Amino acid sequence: MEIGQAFTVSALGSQFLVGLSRAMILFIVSAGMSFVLGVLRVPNVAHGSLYMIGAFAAFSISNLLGGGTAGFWLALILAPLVVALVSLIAERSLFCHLYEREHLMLLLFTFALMLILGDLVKMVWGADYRSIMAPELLQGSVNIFDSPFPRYNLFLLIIGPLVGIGLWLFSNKTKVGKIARAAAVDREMVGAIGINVSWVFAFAFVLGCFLAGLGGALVSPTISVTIGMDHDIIIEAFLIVTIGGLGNMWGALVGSLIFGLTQAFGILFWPQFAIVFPYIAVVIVLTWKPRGMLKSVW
């Protein structure tokens, strides 16, 4: 692209909305890693990981319902499902034991998790590349700022801001929210009142990992499905929620946006180098704000 090109309404306008788009999946990953942070205070590096298993269990649940625009609907609902019930089993039978230990530990292991998760996956649908198709409905583009823009980002667009309306009124609006959101404050408090604390972490964790799930979902047509794909995410997650502040949904959100405009602009402006602006982006904001954009839980 040409410099005079580069800098018309119409293409910063349409690479502006690219950069929603993609923030709006970052936001869902990095939100369910957030809250797990928030209220468990569980730096999981096998996020990502969780990530790819709903991409590649919605390829499979397409797949197995015959594709098309119910095989779609269904891998969207069902995949992020199929992630949660594998964080509820890892929960349960490790991550419960695991709670008071120090930090340091937990990151070591959730990273080996991290591993044999993806080996795993590699063993159940091999390193071949997988590709889903998104419904008829959402195929082809609308003409925005004079430039088409694809249906399925508008799409991306609005499940954003619902995935985080709906992530805010379970913290703040429902009792296992507020119980989840006492435990993360004082954990012996809430369980001398006679709560469960366990099962309030492992419904939390169960979330946070849900998000992750529906993340890979989402993304699965826009991308090619593939092992390797959570080692990208991960990395882009954990600035995201450091650059938010640590266990806040909000600043998530907000890392997520830097993240994913600076991208999108860096490829408008200087596409050979592109990768670099949101990392430059991270350094700024922690050289500027060293906790984070938004107030930390921690």
Contents of the next structure:
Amino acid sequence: MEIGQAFTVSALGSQFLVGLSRAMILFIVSAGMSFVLGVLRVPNVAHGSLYMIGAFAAFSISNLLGGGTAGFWLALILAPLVVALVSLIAERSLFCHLYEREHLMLLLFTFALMLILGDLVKMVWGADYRSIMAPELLQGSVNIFDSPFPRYNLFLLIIGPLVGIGLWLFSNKTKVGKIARAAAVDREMVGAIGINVSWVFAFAFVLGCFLAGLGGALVSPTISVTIGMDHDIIIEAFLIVTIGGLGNMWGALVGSLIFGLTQAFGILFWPQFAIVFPYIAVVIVLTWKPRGMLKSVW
Amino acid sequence: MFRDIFNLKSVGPLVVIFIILLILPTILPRFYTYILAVIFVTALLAMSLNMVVGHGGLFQFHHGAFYGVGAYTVALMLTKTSLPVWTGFIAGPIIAALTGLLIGAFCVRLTRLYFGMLQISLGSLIWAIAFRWYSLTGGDDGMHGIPMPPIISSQNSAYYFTLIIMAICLIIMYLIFKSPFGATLQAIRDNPERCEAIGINVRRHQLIAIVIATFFAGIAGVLFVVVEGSVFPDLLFWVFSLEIFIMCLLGGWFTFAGPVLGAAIMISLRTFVGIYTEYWTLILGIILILLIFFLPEGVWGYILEKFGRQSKEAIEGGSK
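Other form of same protein, the form predicted in complex with the partner chain, not the form predicted alone:
In what comes next, the whole complex appears, and the chain from above leads the way.
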């Protein structure tokens, strides 16, 4: 066991930044899941698959457009829209007929969706590893704390809060967002005042999936895109949403920070068992605050 | 007492099925014998999960962890220690039950989705350890070619061993299901608040149910090692746990025998569809969606409702 590396300030600092940028990806994905969970009250197991589709779609789009700078930025915008379209089709054709049913059936449906989407991705893109180049502006690294830090991660540190602010503005300042929040608290009442709840649900589902796709597109330059990346993210997003407080967007942020930072410092302290640390953090949080760090919406 | 529980009319067909299963290995090709043994193991696992999910109403989302603990315990005892072989077989379920007690004690403080999530994270902890501790567990490769005692090392004897142990376990489970404890558990599922009000210790009952269920999951884990001769971390992975969960729903989770059917369907699908196409999960997904829309009570629940018996009985699990 390689315990006890040099815990210099610079190592801790740069690892802190690595954890932060990882947390931003986790935040974007789990905020989407939290949104769906808050409004529909169902954990969307297919969320990870949509994240994976986002990454693959970003790969294809940027390749189609020549792989240059413009291709990357367009992919970043178009890939989440592709994911949103996929989720809209799934929701309107099948999922929307199940809202009145036993709750576990909804969960079961999203599991079936995960199985189907996983295989569809395998059919369309195959089992190869794909990689995407970040645009030149974001390649290379800058020196922070006397150690090189990838520019792309800095970009993530900027985009994460932007998405958070956007989400907050959307759900607090726009009419649709307010309706969605109201539906999360009391869906009968929302229906009673003449709002089509089914479409509110559809909207929430698609928005959540859009965020999953955005997360996938954003993460694609930092990892190798391959099938199986859905399984890892989904469990992390679940746990983040749980420790944050179900359906609470800021909870998703807090959970992501806990998860990302424990992971990053775990790599520093005990690389072999780094993946254990976030789980331990979750256990500690849930035994200390059984209903999550922040107030859940239901 | 036993006459009340096992009436002749329902025991008769079961005995016939059991005898057919005893004869089958002599006629079937080796491959099918193996598949049947896998089905027995998985059926036992799904039944043990259904004790807490279907009858107890708990969101036991990471049941595979206990299955894996049972399998890893026996595999480690057989390969790394020189204790008498059968101690491993006994230790497997016991360690699994102790893990269940430990994890359950944390989980029963929470309800529903939170329960499930805490369990997933605790179970994933075990998975992560098995996945990473190369020197002990072989990491992501797992352990292969685990030596079995000679009496169950051949394929047919492994088959019989699995079949008999499964049958005994199912009978014990049925007795538990019909016992006052089982009735209390189902009452807690249907209305925990009222049970609390009439003085039932809800959490303790749930915890006991978890310990019993994880004990049986441990037995299933041991049987898995007997049939496959290997262990790998995928047994503890949450996707597999969800698959077991699906088996319960697929077969009919308010019925007693449903999960057996669910496990048989899943394993057969994976095996036989998997021969023709690598996209078997796509087909599984489509079948699941069809089930959700057309057979929400599960296959066995549907059969019970359709043929002769009243649906009320199906919900009470009065079959078998």
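Numbering follows the first chain given and starts at 1. What we label the rigid core is the largest C-alpha set whose atoms superpose within 1.5 Å from one form to the other. Just so it is clear, the structure is predicted and the values come from calculations on it, not from any experiment.
> Is Ile165 displaced by at least 2 Å at its C-alpha between these two forms when the rigid core is overlaid?
Ile165: C-alpha displaced by less than 2 Å between these two forms.
> Once the core is superposed between these two forms, does Gly140 show a C-alpha displacement of at least 2 Å?
No, Gly140 moves less than 2 Å.
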